[in-house]
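Presented as structure tokens, the chain that follows is alone, the form predicted on its own.
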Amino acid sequence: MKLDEFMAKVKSKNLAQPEFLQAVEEVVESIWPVVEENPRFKEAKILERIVEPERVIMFRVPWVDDQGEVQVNRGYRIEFNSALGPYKGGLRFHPTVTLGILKFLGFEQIFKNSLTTLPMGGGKGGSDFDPKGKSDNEVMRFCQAFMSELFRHIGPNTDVPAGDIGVGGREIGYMFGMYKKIKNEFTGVLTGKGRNWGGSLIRPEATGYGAVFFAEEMLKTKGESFQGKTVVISGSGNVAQYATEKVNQLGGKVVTLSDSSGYIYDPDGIKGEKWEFVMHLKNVRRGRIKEYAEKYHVKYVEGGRPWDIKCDVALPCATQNELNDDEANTLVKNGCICVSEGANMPSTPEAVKIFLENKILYGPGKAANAGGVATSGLEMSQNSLRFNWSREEVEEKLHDIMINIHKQCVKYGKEGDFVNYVKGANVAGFIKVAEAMLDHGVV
């Protein structure tokens, strides 16, 4: 069989799931190669099973408002990859999550988990709640009513689901609270827990950590830093907050932020009050960044995405496909040298290829975005433990497995003088879960 042919018989099956079909295209695209040349895999159909979910959960969440009417949502739970652990990823809380949105994420993070190295399968989850404008006591009577179906299908051996967009701290907490009370155990099922019930420390800031560690280390393949480096951030959620951190603390200067309404430029950098200033906007107040450019007196683009700002390194942190070849184009035309993704899928196809051809240091974010999923790993190894590692201790292992992971795809990705790091992070993934697969036989 041909590429072509997979990928139509593939189209075929997943219709009206535009970004799922450009997530498998992608990483077959890379992996094909590999496919071909070893007959194991071929034989085993790999390819044909892993591009499958094991299990795809779906059912109505009903739950009351505040105003004592009825309400009806969707959830999702696709438990996609067992091959290397339990199922892991995130639950997502949007008006955006359909079937085949999280069927892409889930087929992310099966490679994604591989190359954390850490014993974790790939899955993902969600509804098409929005929480967004909704009171605390709404939010928890629908986490508990989404808990109340989920409960059946997740545990801490099978499947151990995380935050995502929209869940945070205070669903995490809620649905954590309402599994306890069903099946009657404290146990580490759900991971981005309240510190004082077996949580871990850095785990909130864990993927804007890691999408920086990551160009830090693409970085240095240049001979370059992050010092004396302007940095353009996309969204204002908590990667995005944590991203811009980091990049401070190692001597650059982040210079926009964004939300779905638009974006701010502070050229004079978002640091110290600024960021605090943020940080208590969006996750206290739950504003608009707009309120940023209001009170600091900076420019603000109503509807813009910030890449047509000129700068050293981008980190796109918002949501998928959130960066076209138009922006790509332009991002190259002002001398951005490094692009490390934050959140999932964020370039479009186009604008990889981009990347690719004038040769940007370009972290895809499987690779550059797996700190979050790392330490939610290191939080389920602390559960099983009964045990609490300090920050330090958190922060350096999450800095060890980000520069692991990219010299994994250094290893499969080097062409030249030149690192293919979607290759490189497609080709170290798969191995792994391909080769545990055929351990496991046709399951």
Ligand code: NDP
Given for the second form:
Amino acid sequence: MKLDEFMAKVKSKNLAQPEFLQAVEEVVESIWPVVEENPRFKEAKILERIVEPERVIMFRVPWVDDQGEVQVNRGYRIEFNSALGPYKGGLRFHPTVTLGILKFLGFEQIFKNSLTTLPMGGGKGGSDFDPKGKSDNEVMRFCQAFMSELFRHIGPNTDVPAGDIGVGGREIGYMFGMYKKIKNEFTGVLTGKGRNWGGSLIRPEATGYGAVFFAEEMLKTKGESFQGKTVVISGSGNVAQYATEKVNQLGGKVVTLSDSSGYIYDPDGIKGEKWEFVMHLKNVRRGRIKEYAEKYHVKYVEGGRPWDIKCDVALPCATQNELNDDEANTLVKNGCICVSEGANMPSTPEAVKIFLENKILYGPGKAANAGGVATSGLEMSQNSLRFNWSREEVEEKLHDIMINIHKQCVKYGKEGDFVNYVKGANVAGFIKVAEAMLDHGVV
Ligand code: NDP
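Same protein, different form: I have the form predicted on its own, so give me the form predicted in complex with this ligand.
In what comes next, the whole complex appears, and the chain from above leads the way.
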């Protein structure tokens, strides 16, 4: 079979799931030669099996809002692949959540988790519930309703969800409380837990820090560092916040942040008290990034994305397909040498092509943002050990994991003096999963 024929078959089975097809195509393009050269993978139909989730769970989530009105949302859990360990991956609460979005995220998660070298399979879940504008009580009632179905499908040795867009410490807390009540069991069934009840230090920071560590490794291959670099970041949620903190610690200057309404541009850098302001604005007051521009009298671009701001390094940390080919061209033209993806699949396929053609340092999400799930893996280990590592210990382990992921990408992605990190991440992630699937037989 040819690649086109394979993709046509996947398309016919997954109509109206464009993001899932986009993610599959990118991976399959990279790994096709590996499968062609390996008759064992071909005979066992590893590719045909790996694009099919082991299990898809969809359920009704009814709850009552503050006005006493019944609301109905849809809940999902995609248990995609358990070849390397229990399903692991976040829960996303956002109105754009569909089956196709979660299948793309679950599929990416298989290879990302493999790259971490920790024993975790791939999964993803969530709901079309929008936490924005809801009271704490409404969020709690929704989380409880969601968990009153999800609990029967997950467990510390089966499937261990975490947070993602719209799911932070507050939501994990409410869901954990409900799981504990229904099962009468205090276990590490979720990661991203609070510090006092089984959470790991550095888990909130991990994805953002990891994306910066990965960028640092890429920069080192060119004899460069973050020192004195201008950095453009999108988003202002969990990943963007801690990516900003780590860039500041490494001597770079972050000049933009955004949310779905627009972006701010602060040429003096978002650091110190200004960074604290963002943390309070987004995590406590749950306000809009526009308020930063009002407080510090800087530029705010309503409805805009920050990619036309001149920079050395770009860190997309908001959402999928938030950086297109025109914007990729603008970044390259403006002298950007490095893009490290904190978000999942933020660059469109056309944008990725431009980064590769121009041979800039481009770290795709499944490698660059793997620090989040890696630290979730460390949280699971600490829960099993009933022991907590110190901040320094967890950060050092996270740093080592990111250095190791970078090494694997270089090993499989080197093309002369250029490293194709897309190929490197896909091939390195795939081989381990494929070998494990062979070992387990046709299941
Ligand atoms: P948060 O919910 O904390 O923040 C999301 C940010 O992205 C917000 O600023 C949000 O703005 C913005 N955003 C969301 N949707 C859109 C959109 N359609 N257009 C423009 N901006 C948007 O989520 P996280 O920071 O946790 O996640 C960000 C990205 O990182 C996602 O792609 C996620 O999958 C990925 N990721 C997260 C990990 C984690 O550990 N949290 C791990 C690995 C990857 P607004 O408030 O206006 O919606």
